[in-house]
Structure formats: C-alpha cells, structure tokens
Ligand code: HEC
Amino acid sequence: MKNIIHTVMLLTLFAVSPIIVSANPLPAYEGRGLYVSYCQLCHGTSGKGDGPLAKAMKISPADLTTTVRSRSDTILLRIITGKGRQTITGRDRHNLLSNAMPEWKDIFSKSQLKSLIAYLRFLSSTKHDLMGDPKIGLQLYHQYCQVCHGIEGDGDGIMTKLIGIIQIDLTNSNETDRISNVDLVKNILDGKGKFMPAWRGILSQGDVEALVSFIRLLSH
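Kindly supply the structure of this chain on its own, in the form predicted on its own.
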C-alpha cells in the first residue's frame, strides 16, 4: 500500500512539473511533417504513389512502400536532391524512379533530409497505420508518458529510475511492432501490469489514437 501511495504522489508531482521536451526533433516525426507538406500530394498518404496531384497530372510516382527498401540512404539522398549520377550508366539518380520527381536540393537541409528518409523507412517497413495525428500525440506523450518512458521513448524516465522498473523500449521496432494498434490503445486506456496506469477518463479515444501514432514514429 505504501508503494502505491508513493507512486501516486510522485505521479501527481510530475503532472504539475514543467514538461521537458527533447531539443532535437525526433527524425521520423519531423520527417512525417515534411512528407505531408511536400511529398504526400504525389506519393499519397501511405506512400503508394496515389496522391491527388499525381492523378491530376497523370503521372505514376514511385511506390515508396516497396522501392525504398532496396535503396541505401546515400541513393535516396541523391534521388530526393537530384545530386549525383549512377556510376555505371551515368544516368541521373534523380530520374531513377520518375522523370516528374522534383529536385529538393535547395529546399531541405541535411538534417531535414535525414528526417525525411527516416519517415520513408517507416512507411516502407511499418505493419501498422497511423491512427491519429502524431502532432497531438507528441504533446500528450510529453505531458503524460515521458516521466516513465523517457523523453525519447527509450524507457529511461525519471519515474522509472525512482521506482526501479524496466520499461518497454519504444524506440525498438522489434518490440513495438509485435503489439497491434488495438492492443496499444487498450493498454493505455485500461492499464497493464502493476505500474502502467489506466488513462481512461483522462484521455479520450482520439487522444490515445494520436498518442499511438506518435509512439509508432519513435522507433524510426
């Protein structure tokens, strides 16, 4: 009983404490924002090349859920920026997938390109849809979850250290991919085990779906 009371007191304390946010944007999270703004119109929400602008222009953008898997980050950088040629044929890397692909070399910074590629890797490997808006999920995560799961999701939150428990590493896709969206939502709403609290009545279904979407991006 004392342990439970102590845990509740600590949770209350951290709930009113200032929220600490990582100074460095999480790559796949930042990459999704760039993708939505610059790529989604042609490549589509899921990356399959079925965006509304592609249909209007009658072009066939690459299906990123398959083409990205077989290409290194170096090649993807050349395709996105339009800088660099193939060593054998001399053909532009930029035109390797589609002649209609814009050159982004003067638009994105190096860190933005890395973040965009991180999100493309997510699109090409994830087994789970993004249920809600990760932007909302980011705020909810820092407000309710980081105290245990850590600022970047690797399980090193201050509460975890105080209580002495081991959290799931949300940055490890080998662990998180095994849990379905339905189960993640249930675990958050109803709690799980001895230390994972239930957030039903505090977070809505929509809140939790946004939170799950953000958690999915933590592993990339």
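In place of the form predicted on its own, the structure of the form predicted in complex with this ligand is requested.
FYI, this one's just the chain on its own, none of its partners or other molecules.
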C-alpha cells in the first residue's frame, strides 16, 4: 500500500512539475495583460504616451513605440524595476530618466518582466493594431485552431501530423507581418488552400478579429 501511495505521489509530481518549470510560451500575450493593468494608464493603449493619466503628469509618459527600439532588454529591465535606473539617460528636456516613471521594484516576477518586455517589443515593431480582444482570441484558438496550428502556433498540432498538413508558422513574424488584418480576417472566415477551413457560420466577425489579435501576439 505504501508503495502504491509512493508511486501515485511520484506520478502526480511528474504530471504537475512540467507546468511549473516550463517557460511561458506566450510572453507577449501575458505581457499585454500586465501592460493593460499597470502601464496603459500613462502610456496609452497603443504605447504612444497618451493614456488617461498622461495629462496629469508633469513629465509626459514616453512614447514607447519609438523609444523602446533602441533600448536593450537589460536597460528596459532597469527602467521598469528602477534598479540601476539612475544612470540611464532620458530623451528630452532632462538628461536622466526621471522618477515620473514609477519604480516597480519587485512587483513583477522575472517571467512577468520578460513578458512585459516582449509586449513592449511588439508595440514598438508591429505594423498592425490589435483589432479585437486577445483574451477571447486565446479561448477560441484553444477551442478551434490549436488542433492544427499547435498550442504555441508553430504548426505542431495533432491533426497536422495525422493528415500531413503543411502550414504557416504563426509564431514567425516574417510570415504573418506581411499579411494585413483585413486579409487575415478574410482568410480565416473564407479558408485558404486545401486544409485551412472556412470558419464563416461558426465564428462571428468579432470572434475572428479577437483571433487575429491573439495571432499577432504569438510572434513576439
């Protein structure tokens, strides 16, 4: 009996541990959630520095769509946490980055900081707006799309192997960035090629816009 309990405990550990240790496969998606709750207030929905609180700030929140590009991950980490920020030069009016940008100290975990930075990189490099709510997109994607496109969007779904489908790698921004939002919506609603099904009738326009937003985040 003791042995059985021991085995069951071990199996449970094995079953649970990969979820705890595995790196977050959707950094920009998670980063967007954090950004909306903690940064959007000042930096605005699209990162341009025009959030609802911006007017009340003496020093304008940075336009992240232009400033982030030349900052390394290490510097961004320092800017966000405040640790070692004193030496970082700002952009205009004043030389050093001021404390008008809150120091978030230890509020975010390492993985959350990585996710935030991934989303900042998305904001500063994307040519396409997020047209729908990626949270709804994630749910729909799990329900209808991952069977072919894979959990992470790289095309590693169960069906892909079963019927030998060759398809687009949705995590590769070189492949998805050149397609406009309008074309992505159309190709999801009407289908494409032999194996990409048409979802019209099953998914609404709004559903598909949410999916497109989620797909945009997959590549960062």
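Keep in mind that what you see is a predicted model, and the values were worked out from it rather than measured. Each form is matched to the other, and the largest set of C-alpha atoms that superpose within 1.5 Å is called the rigid core. Residue numbers count along the first chain shown, from 1.
Asks: Indicate whether residue 178 shows a C-alpha shift of 2 Å or more between these two forms, with the rigid core used for the fit.
Replies: Shift at residue 178: below 2 Å after core fit.
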